[in-house]
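Next up is one chain by itself, shown in structure tokens, the form predicted alone.
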Amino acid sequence: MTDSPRFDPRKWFGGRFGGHGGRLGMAFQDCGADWSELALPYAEALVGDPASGVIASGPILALMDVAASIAVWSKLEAFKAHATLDLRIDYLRPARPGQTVIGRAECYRITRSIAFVRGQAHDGDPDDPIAHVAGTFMAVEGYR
């Protein structure tokens, strides 16, 4: 694998994140071999529709951005400095106004220097997703 120190997101985030993702009040949940769990409280600041409440998709966005990091990190053992090259993001439904959204996010392919991951978000029940994602980094140093 790698030189770098063994990723561990409990250690490396403590439960929190700094930089953008502590703004929007990121929380990291759980992670596994090759997949990562983040909450993202509802909060009236992250709202993009005053008149009925819904999170706006720019914090919903973000917030699979960083699971789906999380989970090429995890994968690796080891952080790696990477760049999303692309995340497409399906839109389902609005979240509901008041409910913690979660991101869940799986990386299921390493190649020396792409990395593609897929998940979803949903708030409370998985079985009605707010969003589906898809996407591909890239390490310039390569993963590998």
The other form holds:
Amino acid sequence: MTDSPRFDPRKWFGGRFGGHGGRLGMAFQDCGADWSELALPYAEALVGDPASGVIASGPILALMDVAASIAVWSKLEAFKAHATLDLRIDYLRPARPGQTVIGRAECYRITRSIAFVRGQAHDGDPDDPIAHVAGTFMAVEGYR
Amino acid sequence: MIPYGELLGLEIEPGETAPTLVMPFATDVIGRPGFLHGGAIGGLLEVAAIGALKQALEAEGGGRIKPINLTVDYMRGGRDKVTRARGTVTRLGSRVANVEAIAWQDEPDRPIAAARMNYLIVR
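Could the form predicted together with the partner chain be given as well, to go with the form predicted alone?
Below: every chain and molecule of the assembly, starting with the one above.
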């Protein structure tokens, strides 16, 4: 993997994201050998149900998509251009209004061209998750 | 429009069975340079699915909608173009609704992404 740029999310994102991630307010928290953790602070702009103040499900999907992507690069210890092939999310319960959502994803398998990921989101207590995610990514030019 | 729909920049085109949601290409919905963020495409599909379900529910006297799950297949990269999405209610039961949605840029038969969703209905 000497031909790929070394992956250091702290340098890459400086704790902040541009584009859609930046607009949602996503922030990098931490990552390890095969996982990453991001934060999504509560904001009025994310609300999907104005009557209750509960955020929409789309921002949680976006958070987990990015967390999963960083988990893949963390496991590779390199950056490889890839695209989400599919993402499935179970909404276990609504996120509590005002609470920061934490998304943690793990890459548990990488083949020549496909990376398999799973993860959970919570709003304060990891043992009381709000969402569960499973997905796959594909590297057009291969992961290895 | 809900605040999250405003964030995505969505406009609604009313339809006979379901509305079409229109999302312009803008910095706020970009992922890697020149392409839509997968999360924004997924969010657009969910708003389109809920729009279709609300329209179908209103014809039956209304009800509250709770999302159970969502599966998105990403088929093509979202380019620097307007994206449209529309939902189809495949089954509206007394307690559960099954909804599909597709997002496209040029032609509806060349989708950039498709989603299946299950919703709990509280009547």
